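To begin, one chain is listed below as structure tokens, in the form predicted alone.
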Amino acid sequence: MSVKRPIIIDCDTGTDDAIAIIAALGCEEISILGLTSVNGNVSENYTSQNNLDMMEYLDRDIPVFHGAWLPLKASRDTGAGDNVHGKTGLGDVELPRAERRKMEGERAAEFIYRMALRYPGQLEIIATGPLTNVALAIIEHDDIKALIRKIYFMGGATEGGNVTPSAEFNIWVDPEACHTVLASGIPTVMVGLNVSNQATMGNGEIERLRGYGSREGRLAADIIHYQMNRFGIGIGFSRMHDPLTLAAALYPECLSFRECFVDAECRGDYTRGHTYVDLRNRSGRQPNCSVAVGIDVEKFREWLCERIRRAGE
């Protein structure tokens, strides 16, 4: 029997990472350790209420931390951004208030060092908001860059952004957080924009979803819906940022990926939260990520599809 690789999930739920959480409960091989919870597409308290509702409405005993409300340099808290995952993160979709599932008192930085303690060189961190969290634990215990195996996030691009013409969103909301995990020597993976918004997802896949009967697939079906229909016009597809970061670790075969120097650009009235990425190695500098640069869409939405099947049985 093999053994179940130790994962902790960091995110800001947000419709996309529900997503990427839900297909994560259809993965045999992984252990799910906790979810630890940030600000960045909304708000902490909406983020971490989130996780916590999704864990009761789905029946899984997956502990909740809260996480960092502020990024590093606490100049502002982007909760809520342009209402893209709606006011409390899951769009029009409202699930019940948890009510027998409470909130660990442990902070997320603390529960990533323990996990690391516990699990050390095994440990796997797959971050689909802003690196607050992971950057705490990182310069508040220099010993955890040992021990943790491997860092899978969601950000950045090779090129250009969505919030400014060169910076993605979860490197834009804290560009220094990135930079300490990208400084750290602890492996990484990239997926950034120039992969990520090609996964998509539309209304084939939200009648598959609909017809696997169980409350995982419903769920990421609404979630899909509101996702293509939220500016009041139908776009025709949705964007799977986050369960694609889930397959850069868990299905790799449906990504191509170069090693490459990367840092985040932390000044500059244009480019702070932009992603450096030496695709050429013009810096002379060493690979320090594995940069997702190309995908093969078809396989992605098969796996993606059969993980949430997997999730409802």
Second form
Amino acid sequence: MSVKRPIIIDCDTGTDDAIAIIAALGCEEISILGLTSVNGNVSENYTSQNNLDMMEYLDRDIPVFHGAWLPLKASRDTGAGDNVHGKTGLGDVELPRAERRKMEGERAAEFIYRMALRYPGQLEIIATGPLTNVALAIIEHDDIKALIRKIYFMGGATEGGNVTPSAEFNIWVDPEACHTVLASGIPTVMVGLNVSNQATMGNGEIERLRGYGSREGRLAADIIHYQMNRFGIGIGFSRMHDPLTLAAALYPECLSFRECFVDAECRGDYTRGHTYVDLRNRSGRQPNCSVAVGIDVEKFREWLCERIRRAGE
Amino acid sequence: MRKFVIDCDTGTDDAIALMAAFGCEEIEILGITSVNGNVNEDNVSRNNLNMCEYLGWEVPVCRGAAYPFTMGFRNSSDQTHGKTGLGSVVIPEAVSHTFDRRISSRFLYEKAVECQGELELLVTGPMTNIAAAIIQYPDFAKLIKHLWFMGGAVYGGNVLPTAEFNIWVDPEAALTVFSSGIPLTMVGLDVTLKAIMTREDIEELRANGSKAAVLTADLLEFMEKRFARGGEDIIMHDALALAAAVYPECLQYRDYWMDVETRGDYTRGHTYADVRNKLNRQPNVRVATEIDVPAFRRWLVDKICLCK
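Just the form predicted alone so far, so send over the form predicted together with its partner chain.
Below: every chain and molecule of the assembly, starting with the one above.
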């Protein structure tokens, strides 16, 4: 089929979100309908500005939308992310401020619903931040469940965590939203830390990306360089959590999956934000998620570099 | 004139609150937004639309949240409000009035901007729409002059011994609203359980003969029969929240710091009021604690009779 897959990227750009977006620009098989922004790695005013700046810098006609600036359960102590992504979200990488392009007037949840109506049964969402926008679209529109083909999300882990020993950042920011998405009945694909921690890039890839001589290649290389050297400690590699989620949608061959029941822990004094992945089917609940459980790192790196190369052509 | 949007889950007593609101000359109603609650959102929004057409109200009616934030509770039928939300009362289906194209959270935000800080909200159902506006629009909370809501209780509950229905349906949304900085007045079960109408009131309304008065009498009679069957009494939960906004003299108030319990094996949906100020925090909610029942009943009957 020559028809392009309609896709919305919902993201909290974000260093590795930016790399995922660049790679998506190199994927001819998809049509990126829009970038919807969400609070997460940094606050929403930064993530949306980063998305806009990127689209202008890379000269792409993809609309950018404001989205939720708070999680669903917005208590007083709700804070924006940490400084893993630097103050503005792109580390020490500075893009020129967009001058020609403006934010769209619609909010993320409104746009997601309108696109679901326009592409019934076809729309796919790649969510690389907290799932607040997607959850809002679901709770505000009872008919959306039958309209969305699939939601790929970066978040959670079959075991372990990064914010806490049992919780990954995106889910921890808005566990209720993750629960709502998983309870909605829409088919979901989860790419968690158990695979994304292995999806690393390093100096070899930086050289390769720079060698493309394109803005896309250089920007990706600069971001990876920042990630490897942040906090003044060279760690020798950089993790591609969000690009791997894009790969789950467009190059699933580099991953292996298990059909599982998954839910987000929304209470828990110490475990809030944990993704419960019922790998052994102990709960007896119907699977609601394809969970990435294995990764072929070499294949993934090759695919990602190649997509970034194509993005710059 | 004071400007209001009414966010409701109509609902027998929501319907009465709406009619009373349209009888209040001192307020302008800019629109009605619908939310899942007493019955599901499809029925709620149909009821709102049908009422507008039946009673000749030219205001926008918006669809709203079909689920609470965490999906849990979606009402399909309810003993208290009947299958469609208006008990045994049937009004004609709207044929010319259509829904506003905006989703409730967007409509609330646009009205808040238009009113430049003067918009007040009357919320008589779960707080999902309001919270959705808060988390999507950074300036929304600051633009709301005051929010009057029916929900919660300092002491007691109805769904649970410690939780009231509207808050219990969507505790996360309520928590987001309580934390938002919007000036809040809570009209909870502490006072609403006493706001009981009587046979006298029903007869006075029926004798008045206006469309709204007769419809109200029909709804009150449904409640009267419901009570006779062992259900809830003829209680005006939602109209009392309206009274707090436009006839505050019929209530007494205390200011408390409040929060919402969202965990709790048995207490999810509880509204916690720091009644002894043990936490020493700035109060964020004005809470109705006492009610002058005869004054309220008189006021309500009068406003219904003024409803056009």
